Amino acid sequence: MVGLFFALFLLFMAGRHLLSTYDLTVDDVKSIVTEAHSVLTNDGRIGTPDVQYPDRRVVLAFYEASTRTRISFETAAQRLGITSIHFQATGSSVEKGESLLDTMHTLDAMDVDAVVLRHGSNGAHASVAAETRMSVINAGEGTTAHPTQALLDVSAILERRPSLSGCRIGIVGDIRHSRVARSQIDLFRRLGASVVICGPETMATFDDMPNDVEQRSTIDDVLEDVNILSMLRIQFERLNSDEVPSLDDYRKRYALTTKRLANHKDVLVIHPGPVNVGIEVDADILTSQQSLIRRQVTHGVAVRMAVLSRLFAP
């Protein structure tokens, strides 16, 4: 029993892990965003921070495909002087049947300070945090959480707006299967925004959706009522065949087209990527002045620098 209580203490100790947005207070979120903005230069690039952590070692363990998250964590670590070590399930003992916890215990025995983990199983990150001495940063878990994505979304928005308080934010697309949507909804609401959602019946909501989140029938209904629009891709890799909507119908009811956005010139657009161009978002929108999609990538590096600094700060 003592061992269990000690494990839970380590799991929830401030700064020890980042498993979900629920680990963060509003002040924590504001501090991370402030730190991220402080490393952005006047010309919009990423500067070199004063504090470095050359004696720290981080393993990037991605059990699912990733471009933006993996490379931005690697870049963030490099800019902080942290040694980053890549782990790939392909070509490792995972192919011989080694379990996630066995692999994590092996890394722990090598005296690694932290693991940035992406895994498809819900609850995987909490298990690793409870079973090893390493700090655990959730880089995407199943359908439950993607905390640094939500943080970078907030960071990118707050570069263009003074606050989220009073904002109306729409989330459109495959919400049921989206770990991003769950983390966004939590942070957006706690920072003072109200949230409106929209998507096909098979993917429009999830079981523990907060009661104050409103639902609309089409993207046109959402656009009439929001300041910020978060577009989500259809996650074909997580869908059963009977859940996949007609793409023609999807375009008619839920896609952000160039014409639709032109009718709402004050709405800012975000997307966690990758974008299914021509399905949920038209190609021209990626370079629109209303789009933060590419700017989010830059904020991804800055926010992950802030998260790593928070983890390793004395």
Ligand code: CP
Given for the second form:
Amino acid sequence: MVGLFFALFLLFMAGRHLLSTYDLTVDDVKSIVTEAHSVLTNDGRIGTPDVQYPDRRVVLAFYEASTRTRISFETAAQRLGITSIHFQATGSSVEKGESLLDTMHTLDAMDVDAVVLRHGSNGAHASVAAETRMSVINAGEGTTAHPTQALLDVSAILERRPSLSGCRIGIVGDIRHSRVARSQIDLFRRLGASVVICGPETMATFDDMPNDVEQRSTIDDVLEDVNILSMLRIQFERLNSDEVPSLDDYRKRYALTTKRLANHKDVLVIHPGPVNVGIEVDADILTSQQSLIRRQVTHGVAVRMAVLSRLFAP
Ligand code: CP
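Having seen the form predicted alone, could you now give me the structure of the form predicted in complex with ligand CP?
To see the whole picture, the full complex is given below, headed by that same chain.
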């Protein structure tokens, strides 16, 4: 059955890069999610597809820290028989001053098929896509985009709900610096959900926020009428010292505490991770029936298998 789904999926999908959610139509998103769900087994684990790509080579190039994205792409590649090569900027010739594009040209000259790239500069991924022959999959780009995160969020939600159409989704936390929020807002809205946002003044919104996204003052205002709550961490590494809020104030106005969630038993909680446990989310919420946080990680592998297969479809 898994093989049949994969074969149908590969006939349907074809694309050279995944730079942003904007590269995907709604039908593409639905197809990726259907494919991801098809590799999940009844006991909640990840099956092995019949389709394999033993002649394909992917470099996982991470210029910023990652646990979930890097390892889920690596395990997704392994399950598809793809050779994955890990490149970490630390310990590479980047430390001798080699530029991103020179490094990418070097990988390209080794006849690598694709690069899964995490980089802190907005626009880096498009430059690599324009300058090399490799397919580029965006694994996190500055404050701009994290498309596979938003895809896995949708995949995890759609395991618990039939559709996003008519859903109300709250996004709470450091929205301004969040590539996840940007990708989520695009996909959630195009799949028919309405979005409300909330965060401290220095991180509440970004310049090109769509007009139909509502802004609320506190997490309590958000919880009043949402079906799904997407919690974001404060991105301390992207903040100037004068932008860091008082953590006491933050907890009072924006944290998802056990007590708050107990008053909203129908709300599902997602978080891209890593979680600043005890700041934006209380520890026991991670294992709550209302939390998809750990399940999102499993969907991350399944979605990244679907994305890699899409790239390598004949
Ligand atoms: N959500 C996410 O991108 O996590 P990592 O930084 O661990 O990859």
